[in-house]
Structures are given as structure tokens and as C-alpha cells.
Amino acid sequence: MRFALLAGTALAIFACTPAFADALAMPAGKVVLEVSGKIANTNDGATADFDMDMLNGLAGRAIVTNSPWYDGPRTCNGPLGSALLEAVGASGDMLKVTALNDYVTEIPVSDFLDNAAILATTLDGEPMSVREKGPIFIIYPFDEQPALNNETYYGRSAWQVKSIEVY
């Protein structure tokens, strides 16, 4: 009975929750993220490319929050790090995130799904440009989650993100 019960769960779940196609829309812009690893949902052969329209169309959430970077309070407004992982059917449980200075940083998948990091492309209202670390930018929730504030986390913070790899 209670497997039944499960199982019934289960697929309404699955019944409601929204499916992806196996290739995703082909970027109209200029590609601003590409996406690899293990991953269901492509574009471009093995691989997920993201103009700045197609990050924007996913859910996300504005941070309101200090941080080592700015002075003072800042609004960073993007795509959930788990709208995008959910986009390209992400399988793996680490993120290999390169900035376009070729570093390189890991990010757990567990810190989008349980910490509510977002892929920042708006700074105050404004789209990031280079300069200001943009155009991609991955921020925590600093001031909703303190625990958040240490070296761990600033680390994982990459800013001009070009890729992210999913193994």
C-alpha cells in the first residue's frame, strides 16, 4: 500500500511537472553561456549554448545583498543556478564554472538547488557588462543566508562565466 502510495506520488509529480524538449531553441544573440557534460537538453551537438534572451526567459529571482565585491547593498537579478540545471536536464552532481579569464571554479549542484544562487546578468537594474563583472555573475544569497559568508562561497562566486560543465 504505501509503495502504491509512492508511486502514485511520484507520477503526479512527474504528470505536472513541465518537460523539455530534447534540443533546446537555437540562440537568436550572441552566445553568452555554453553548457556541457552530462546533460540531456542540447543546441549545439553535445552542448547547450544561451544567448543573453534565453538565460533571461528561465526562472529566476532577484538577490538583494552585500558582498566582498561591491560597497554597500546591491540588486543582482538572473536565472536560478536550478531553472538552468533543469533546462538542459543537468545529471551530474558538480559544476566545472569557467570565467572568460579562464578561471575556474567547482560549484556542488547541490549549492543551486539548495542555496538559490542565481546566474546575476542585471547589476541594479542595469545589464553587467565586462567591466562589471558581468555578463554573467554567480551570487549567493549572502545577506538571506549569513552562513554563506566565507572564503567557500566567494570562491565558488565566479563572475564573467563563459561556461559551465556538469560531471
The other form holds:
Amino acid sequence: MRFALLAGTALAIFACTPAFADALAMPAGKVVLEVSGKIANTNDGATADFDMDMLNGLAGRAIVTNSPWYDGPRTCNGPLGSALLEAVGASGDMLKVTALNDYVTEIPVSDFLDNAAILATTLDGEPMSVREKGPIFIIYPFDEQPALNNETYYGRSAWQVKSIEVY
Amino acid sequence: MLRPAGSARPRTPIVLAIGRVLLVAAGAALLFNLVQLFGLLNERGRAQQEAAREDTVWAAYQLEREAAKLRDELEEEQGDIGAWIEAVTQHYDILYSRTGLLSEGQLAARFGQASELAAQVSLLRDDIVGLAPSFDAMMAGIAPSEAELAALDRKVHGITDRAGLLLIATNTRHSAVKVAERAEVKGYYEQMALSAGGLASILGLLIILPILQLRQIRRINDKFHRAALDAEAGSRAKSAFLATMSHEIRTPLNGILGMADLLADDRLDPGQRQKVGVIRSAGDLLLDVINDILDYSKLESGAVEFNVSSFRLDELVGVVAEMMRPRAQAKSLLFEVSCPSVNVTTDPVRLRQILINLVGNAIKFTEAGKIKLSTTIGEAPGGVSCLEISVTDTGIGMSEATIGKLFREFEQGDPSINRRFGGTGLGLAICKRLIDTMGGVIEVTSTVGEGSTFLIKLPCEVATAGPAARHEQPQLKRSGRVLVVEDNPVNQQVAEGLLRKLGMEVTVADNGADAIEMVRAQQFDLIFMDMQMPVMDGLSATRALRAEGCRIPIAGLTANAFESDRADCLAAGMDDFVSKPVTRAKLEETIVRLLPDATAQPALPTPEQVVRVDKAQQQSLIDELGADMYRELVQQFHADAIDLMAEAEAEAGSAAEIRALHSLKGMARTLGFSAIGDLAAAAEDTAREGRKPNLGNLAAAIGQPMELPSAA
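Having seen the form predicted on its own, please provide the structure of the form predicted together with its partner chain.
What follows is the entire complex, opening with the chain shown before.
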């Protein structure tokens, strides 16, 4: 995990180095995630917009786990929450995550840093449509860390994520 | 007495042991149950399951909300048709995504058998998925017609209503499951409480059980203790009874044996002599029996005292041999004795008792052949010297079974033996007890019809000794004034008769008070004092006499033959103790011990030992006064001479010294003791000249035995 974090950090720095002056690359495809609030790197005013390619370009990992939403273990893949925060230069303690249906959940930044939660963009290798709780699903490694198996983390596992505010 | 405790004891521990095993088993079962319940309550899936169910209710709620949102969106004013379609289709997608959260399988897993719920979900999903072509078409850019939109709106209304119903149903079901589960958990907790309670009770019982056991042990202990006290009291009562019986039997026996002794000295024809002999030996036998019983009761009560001293073993064995030889000779048996010249350290009195018993048995049970008493020094385990004494006979022998019960109290080898040979059957039991107490062992080997060997091994200190001193047992003649204090007329006669035979002058007092009067009035050399008398008993009389300063030797006479009686006698101020029945031998022994002066006259003195005597003077005195009177005068002279010598020495250089020597000279010459008279005269002359006389020669002459004319 620590290795992944370091690798992610290194990757993010590498990825951002050429565009460091104007903070963040511009999204080429459809914007799937808007990050706002206490962030240093933006590409749309005070907001950092991400398309799917930008997200998948961040350091990520696969989490194979059981969860309350699927029968049996499923493989979720996507950027590490920590990699995303690194990319936007986040400096807050909390994240306000909003879903397509305006469902709002609050996640401490430490969850992304300590628990290696990811913003899953594929399920069993396939991108997730809105009908399949896509395009972004926050997943914790429940099987790796049994302590996460409770309502607090189930509640923080938001799907159909559309925006994150750092504060 | 011990039976109730003995029968109760084996049962109790089994009950307790079973109880403990059952308790432990029950405790283990309860603990297992508890652990299982704890596992059930703590199961990881439970939390997830609960969360999932809540999620499902949440999902149903969301579904209803999303359906309502879609409905509202559909009925929204269509400003920009493109934005409207995007908004409407996204809402539809969100609604669609929610259907996956409510699969029939999940519902079954989360809410148990809820077919109604599943059917509703199934219908609802079919309805929602069924709308997909319409929205797909809209996304593809085909705008719906007015009629199609109205139909869509109707369907979405239906979906919204159905979703509302599903929410209510799911929530109801969730509550029901929650209640059921709460009841289940409550049941678990109740079971856990019961198990914990059970465990606590078992723990309590396991603590109480040893306490109960301890109390029971204490009770049994108390019972045993009481039984032991009872037994002790019984034993004491028995000892007291035996002591009384022994006293009651000894008193008449005293008369029988004493009179038989006296009778034997009379002029008797052979037939009469033989009859007196039978009386005497029957009495001796009876005395042996009483002594056995008394010994045994003393051993049993632990009252036997052991006095260890160093003595010559060959002398002790010699005494036993001489004592037993007449009996062996009477049955024409050979009697062989062998013993090394050694000093051993053990209790001589007990050893003699054991040897007499074993040799006596050997003689008793042997009709022909020989008895062999053999003594050797061996080594006991641990390097200690060990005295090994074997007594072998060629008697009737014993079988294995007989040997087995040989040392038991009151049992003789064979019941028929008692009829044939008599005896109490206590002898060997006493021997065994004595030997055990002295730390030794006794073993027996025997063959029926061929004989037996008793082997004693007694650990003791052994030292080699020089040749045995020659013991002459000169026939003594005695003289002296003896006061016999005794209330029983028969015993008075016996004592008087025996003492007269021993050459004593006898005076009799009926009780202690008379005795004190007589002692004040007359001179005595020795007092025999009975214990139990009317008016004043022997112990009180003795104490009174000693308090008055009387120094006459006193020997107690009693039928109570216990060690404590002896101690009482000595404590009261007596010098010795004679147990009844009184025999000539016992009296003689006592006189020898207490009156050495009276016995200082061997019948056949060697010439050198005799002080020169003026025979003519002596004879004329005997003619005038009689032999007895003369003998008495000599005794008196002897005593006075010693006193005068003491006075002369004490008053050296004074007139008193001259006077004492003068008196001595006169007395000696009167009685015909010319040598003493001459020595005294010489000493007197020396003293008169103012010089110190040599009193040593004189004292030596006085100390010499004095020749007396025969009593003819």
C-alpha cells in the first residue's frame, strides 16, 4: 500500500511536471468528475475537471473484495483516492462527495491516505455505466481490512460520484 | 466401635468424586455453550447482514425517490428538448442502476422467505427495465410523440406507486426481521446468562465441595479421636482392673508360698515333702501367670520402663542357665549354653526376662533331647553390633500356621497345647513386644516333631570383656533386729518365720502408728513395711519416721507390683521394695542389699580373715548367756565399735578420744576379741602420751569378719 502510494505520488509528479505551470491538463473527453475546494491544481477556474482517461492515468490499484452491493467477490479497478488528492494538490481534511442523484456523503481525507480506497472506474475490467452504478464508485478494501466492514464505510462508499469538494 | 466410621468412609469419597466429575463435566458443557453463543452473537456476517438489510430498505427508499424524480422530470416543461432528454435519461439510468440492488436472491438472503417482497421487486424491475427501449430511443435522438410520452408518464406513475408500496413492504419486513433477530439475540443473551449462572453455581459448588469434604474429614477425625479416647479409657480401666486382680491374687498367694517355704524347712517325711513341693511349684506357676498378665498389661499401656546399662552378657546368661538348669534336669534334658565374654549395653532385666521365657518354653515343650542356648555377636544392617541369641529345642515343633499366630496375644500355637502344657499364651507376645520396643527382631524356624529355634537379633553396643569375675555365693549367716509392719496375720507369720530362718530377730507391728511407737522405744536395724494397713499406711509411716530423723533402712512390702508403686515407696523415703508374695530368696536379697553388716560373716572364713579371738573368754560368755545372746552382743559390739572409732577420730587429741578407745578396748576384751582389744589398748596408750595413734589398723580389724562360734 505504501509502495502504491509512493508509486502513485511519483507518477502524479511525473504526469504533472510538464503542465505544472497551468496546474492541470485539460480534459479531452466528457468530464466525469469535478474536484473543487481546497485544491492547488485546477483546470477550470477553481475546479479540477477530470475525464475518464485522466482518472485512469492516475496511480491506481485493483481491489478484489466482497461487498454489500454484489454477490460474491468482485474486482474493482481505478485510481487511488490518494493519487487524485495528490493530482489536485488537495490541502483539506474532509471530502464532500456528491453523486448523480445529489446524494452527499462526507469522507475524511485520511480514509484515502490510510485505507487505500479507490475511485473504481471499472468492474471486473469493464467500465461502469450509470445503470451499473458508474461511472465512479468509491470502494474500500473491505476484505483486506475487516475493520472497515461497518455502516460508516458502507455509507462512505458512494457510487455514481460526480463531484468532490475538498474542505 | 470403629465400625460406623469405617463403613461410612469408603462411600463418601466416591459420592464426592462422582459429584466433582459431574460438576466439572457440566461446567465444561456450559462453557462450550457460552463460547458458542458468544461466537453466534459476535459473528462477522451478522453486522454485514444487518447493514445490508438496512441498505435494502435504503435502496427501496432511493428507488421510490428516483422513480418520483423521474416522474417529476417527465412532467417538467420541455424548454430545451436536448437538455430535457439528457436529464430524463440520466434519471432513468439512475433508477435503472437501483434495480440491481434489489435482486430476489439478495432479498431472500436478507429477509428470509419473503416471496411477496420478491414478487413485488420482480414486477417493479420488469417495469423499469421494460422502459429501457423508450429511453434508449430518446437518447438516440428520436423524440417521443405526445401519446408515447403520456404512456411513459403513466408507466412511470405506476412504477412510482409500486416503488412506494415496495418501500412500505420492505420497511415492514425489515422491522419484523429486526424484531425477530432482537428476540433471537435476546434468547442468546438469556442462554448466556443461564450458562454463566450455571458456571458460577458450579464454581461455587466446587468451592463448597472441598469445604464439605473437609468438614466430613474433621467429623470422622473427631469420631476416631473419641474412639481413641474411649479405647484409652478402656485400656486404663483394664490396667487398673489387672492391677487390682493382681493384688487380690498376690495377697493369698503370699500366704501359700510363704507357708510352703516354712513347711519345707520343717522335719517332713518324703511324702509330705513331695506334697509341699507340689504346693510350692503350683504357687510358683500361678505367680508366673499373674506376672505374665501384669507384664502384658504394663507393656500394653506403655508403662514398662527400660533401663539400659552395660553388663557382662556371659554373667547374665549364666544366671539364666543356672536358674533354668534344674527344670531341664527334672525332665532329663541336656542343657547346653554358650556365650562369649563380652560387655553389652541393653536392658539386662528385660533381656533376662526374654531368655527365661524362651528357655522356659523350650523346656516346657520338649519331652526328650536337648535345649541349646547360644549367644553370638553379629552385625545388624548399618554397621551396628547385634546380639544374636538362639534357643533351640528338640521338642514338639510347630506347623507354619501355628508359627503365624505364635506371637499373638492370648493365643497358643495350638488349642490342644493349652490343655497339655498350660500357660497364659502371653509369654511370647510379651517377648515380642519387649524385643520390638528394644529395636530387635525375633524369628522362628520349626519342624513339627523335630523341634524349634527361636532367634533374637538385638542391636546393642558390644565390648569385649576380660574373664568373668568368680562369683561365690557363700551361704551367709545373718543377724539383726528386724521390725515387720504388716496387718495381715498370715503374712505376719510368714515374714516372721522366714526372717527368723534367715537369722534375724523379728518384732511385729500391726500398723504404721504402732511401728513408729516401737521405733521410738527400741533399736532396729531394718524395717519391712507393708503398704496398705489400717490406722496408718506404710507410706505415711515411712514419711513420719524419716521426718523424725530415723535412718533405719526401710523396705516396702506390697502386692501392687507396678513400677509406680516402687516410685512411691522411694519417694516416701524407703530404701527398697519387695513385691509380694514374699519369699525367702527375696527377703535374703533385700537384707544383703540393705544390711551389708549383717551379712558380713561367711560361714567358713579363711584364717587370715579372722581377727584373733580369745576362745576361752568367748566360750564362757556363750555358756552363761547362750549362743543367740552372744551373737547379738557381737552385732551390738560391731555397731558400737564403728561409732566409737568415729568418735575417736572426730575428737583426736582430746580426753574423749582416750575415753572412746578405752571403751572399745573394754568391750572387745569382754567379748573375747583379744586382737581388737590389744590394738585399742595400744592406741589408748599412744593417745594418753599425747601422740596420734594409728587408728587404721584398729579400723581394719573391726572391719574384718568376726569369727563366731557355731550355733550348735
